Amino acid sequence: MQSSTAHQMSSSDTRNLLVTISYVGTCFHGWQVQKNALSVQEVFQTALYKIIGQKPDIKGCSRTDTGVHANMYCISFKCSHPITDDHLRMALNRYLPNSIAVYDVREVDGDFHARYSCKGKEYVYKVLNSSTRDPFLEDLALLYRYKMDENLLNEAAQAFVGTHDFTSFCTMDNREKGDLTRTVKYFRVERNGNIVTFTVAADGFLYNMVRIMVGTLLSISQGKFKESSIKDIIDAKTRKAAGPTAPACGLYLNRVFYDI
């Protein structure tokens, strides 16, 4: 759908843009292009391409993995084609598949990026806390079939609160090097009928954080840890001393926030 208007901008007129999707993520691997499997950003960068001609260089703001959805992801690329804002929301949609919507583009400043200007996550792991399966949940949320007390788990949580080595609660790979110490902003469990959801803000994330913080919180409450543990776990700053990884399919990222 290239503009019959389009011309060859100077580099002063190229745009900095920041595109604001949602995804469900069941059908794709993450984020990031990969040779082999089908990314978020591979489905994107070929609808924009269908739309200005060019392959600009894509930002997003994390690397979420296999089956991880996003209820808030931020994207940014310069560009130099005129195609209004608006009229790029209105043509990604339409070349999108119906698993990613475009809610928002908007120029900012050039030299923000996606991912490095970005100050903080808020993420939200969700579980079916019933004996019985939902068909409109699955892949949407994690089947838990034993009893659950969430304010007992709320109260657990808040030893993640503050700034700490999460060294304990991250796997290791060759994305995760040096200071692995972050800040939680806050932690809440809540539940809404058999719904329970898990919402955690921070500076930033490690690999896997919020699914092993989640899967040790639901060792609490299936009485393989003690209460009081998380502190102990997060001194012990081993991957060993933590519980199990949660399933994808809970997580989303929910908010990502900016100085803008």
The other form holds:
There are 2 protein chains.
Amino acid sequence: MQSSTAHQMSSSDTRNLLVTISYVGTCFHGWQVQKNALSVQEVFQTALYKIIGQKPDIKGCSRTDTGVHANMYCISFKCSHPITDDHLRMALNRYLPNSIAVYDVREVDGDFHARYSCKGKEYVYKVLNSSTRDPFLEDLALLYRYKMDENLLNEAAQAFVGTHDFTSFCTMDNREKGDLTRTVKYFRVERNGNIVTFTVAADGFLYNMVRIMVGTLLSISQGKFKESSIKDIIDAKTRKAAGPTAPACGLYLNRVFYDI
Amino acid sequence: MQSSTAHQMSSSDTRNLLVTISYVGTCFHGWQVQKNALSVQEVFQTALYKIIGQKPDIKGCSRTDTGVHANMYCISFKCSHPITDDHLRMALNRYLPNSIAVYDVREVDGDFHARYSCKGKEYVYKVLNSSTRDPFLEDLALLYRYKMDENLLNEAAQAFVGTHDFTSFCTMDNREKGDLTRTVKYFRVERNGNIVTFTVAADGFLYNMVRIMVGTLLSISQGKFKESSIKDIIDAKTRKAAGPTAPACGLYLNRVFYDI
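Target state, the form predicted in complex with another copy of the chain; input state, the form predicted on its own:
So here's everything in the complex, that chain up top.
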């Protein structure tokens, strides 16, 4: 009986945790564990193991590429260790490198999954529009030396908003299967001094989608495409129709949306 | 005759140049060349030599400590190479590491000296007032986890403004000789979200002066000194009366003033 009760307690004590972090992407080869390269997932797993002595299956909200940053990134995993949420947050901040910060640890419903429960995400792409680099934005923004009319680009980008097949804005690899339709909720291009920020939210993003969107808008800025060309590029449904993939360094996962 | 003319031309072609840069202080052991540590001056001299094949005596506007950043830093030197100002700016940006950027190169009067011609400077000290670190501000701001009332500190800091003997706000070493009187033109403490910025301008600064001023204001924030204590600390004329020296990582040389 005792043994059975202990087992029941242990089982009911397993909590599903949601951890919210931010990280500087330059320090990592993306989220996912891989051979011969340091990933955020690996560093997080190592820190977690040192604290709770367990190696739960941890789920990230998104695959992110090498060099892509996160102002907000969400992780979920099952935890049967009795540590409180706040102590776990503080311990993770001690054990993780300074390139990662943990903002929040909280218990969520048992069926919550950082990736599959996600209702949408917001990305930001930062461009330093200057003739000279900024040492404080090294690897944190794309340096773009030419004239850029943010109002013209903001107008052009409105063609992304809505539900479309985004095949033209997707790097094809074996990740992307099935339906390439996504719904873009908003797309804003704004200037603050010499920083031009591209902000886009969607229910989901294809591989390299934001970077190809930004690369295409930069091509419009350079006069390589017409302002009104986005609709035609979407309709073409081929990667070749769009502009280049903008570098990873300017991209930030900025918000992750859940119904919790 | 030819030789004499050539000599005269060469002499009249020696220009006095003012170069304006910014740099991330984390990457350097301050401005001044030293044994066994990389300084901004050494890196700048090396780049300049590669471009013009000369090693002029280069003057920096200020000694800065290890880890202190510069949004604006000024350098002057004599140059007899015929390179144009704009080409020199571009070449320096190519040869210097990405932690330094060159914004401007211009000819100035022959008697201009980056340090002695300086009429004043403005420093900024950045504090991240948050319970959690920000990976994007690592080594770029002081993390201060406690409650901070920026309006109270701004009030308290007004006692710094004016002409005072700042002995209490100076680390004594063999650098500081003679008169320790300086004139503080303004001192502002402002908040933008969780970033609290201390901005101070003066005709000159003693060694560690801004860092001790900020350290003393943080002591006021923690209740270790009264709000009204700055005047008494100035009057005490001893370093022991003031608070601790705030870390270098939050300090930025922000503006350098000249009459040109």
